[in-house]
Amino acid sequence: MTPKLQAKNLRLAISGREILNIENFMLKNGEVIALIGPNGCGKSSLLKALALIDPPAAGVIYFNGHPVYPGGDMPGARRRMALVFQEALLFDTSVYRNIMIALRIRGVTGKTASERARKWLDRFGILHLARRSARKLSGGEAQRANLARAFALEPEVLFLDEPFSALDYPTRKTLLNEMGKLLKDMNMTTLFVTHDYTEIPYLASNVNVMFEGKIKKSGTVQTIFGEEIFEKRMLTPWEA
């Protein structure tokens, strides 16, 4: 089966320091991979390269089996992806218009855009905040709006770069539960960067471990963390 996203021989160095050295990375359709490793190991750099935001110095990136970097249809591939970062990065307008603007950029307008916006605001429990200014949202509300905007784009690949790390414990736990069910229900192909290993069992089925710009180990959550720990974390991941 052709991977949804694949990268081969990615290389990136800054001021002589190797940031990325990825021989082969694959994200299969419907797969959720957690990318972990120490600070500065290249996790976010790899995510941004795969999302075609910061292309690497060398290597090839494939989307649905077709090369999109270098020399491919990068804009077309980007339009089929969505990203959620730690900071919500919302426009200074209403929550509803934040989603409508994003949809318009992707060429979705009129009734279709409005229905999508309302659907995902409702799905993330913030439809009642649709007319509120994004500047007046709490941290949890802003991240819900950010996630609703990403899902409204109906992406083929979702990139999550530590989207829960700035949230308080109750908000984070609630969102992780909701997101885990949502990703599974939608069979959403997802790359999830995190530094908090207790988040992983909620969302991911597989794990890639990075160190010094390279993927050192990959496998299922059970393989990487051990069956006993995995079982405990699935039941009480914050207390394990």
Ligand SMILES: Nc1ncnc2c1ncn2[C@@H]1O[C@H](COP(=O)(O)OP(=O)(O)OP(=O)(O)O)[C@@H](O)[C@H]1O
Given for the second form:
Amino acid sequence: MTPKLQAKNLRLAISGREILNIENFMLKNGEVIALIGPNGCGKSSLLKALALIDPPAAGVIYFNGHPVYPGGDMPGARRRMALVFQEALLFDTSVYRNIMIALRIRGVTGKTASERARKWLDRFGILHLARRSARKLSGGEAQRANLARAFALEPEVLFLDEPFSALDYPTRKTLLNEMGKLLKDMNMTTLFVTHDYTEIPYLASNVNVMFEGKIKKSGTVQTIFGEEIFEKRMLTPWEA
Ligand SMILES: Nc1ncnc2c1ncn2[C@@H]1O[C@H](COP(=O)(O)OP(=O)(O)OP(=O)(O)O)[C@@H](O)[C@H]1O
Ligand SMILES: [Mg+2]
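For comparison with the form predicted alone, produce the structure of the form predicted in complex with the named molecule.
Below: every chain and molecule of the assembly, starting with the one above.
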């Protein structure tokens, strides 16, 4: 089956230092890959290259089997992807308008847009916050709004760069459980960067391990971590 997203021979160097050197990266339709590795190994750089935000110096990126970089429909492919970072990066307006603006940028307006916005606010349990200023949300609420906005775009590929890192333990766990179900229900193709390995089993079935700009290992969650990882799922104090 044609991979949803593939990259071959990606190279990126900044000031003569190699940041990325990826021979072959593949994300299959509906697959959720966790991308891990030490600080500075290139995880965010790879994510931004694949999301066509920071295209690499060399290499080819394929979307649905078609080369989109270099020389393809890069804006078209980018519109079918969504990104969520650690910081919620919301516009300074209401939660509802945050989603409406993002949809308008992608050409979705009117009733379709408002229905979609409400649907995803509801799915993330924050419909009651629709009129609230995004600046007046708690960290957890802001990240819910951010995720609702990403899903409202109905992307074909979702990129998550440590989206739960700033949240407290119980909030993180609740959101991870919800996200795990959602990614499965939607069959969402996802690349999930995290530095907290206990988050992995909630979302991902496969893992890529990066080191110094290269993917050193890839495999299922079990082959990379062993079965113990499933016992190390986050426990809140009242469960421990
Ligand atoms: N615009 C830039 N200019 C110079 N160096 C950069 C730039 N962007 C990234 N780098 C360097 O590239 C390397 C990889 O950075 P990247 O942010 O991809 O790492 P990361 O794996 O996401 O790290 P972290 O776990 O800390 O988020 C780092 O050494 C970083 O300093
Ligand atoms: Mg990073």
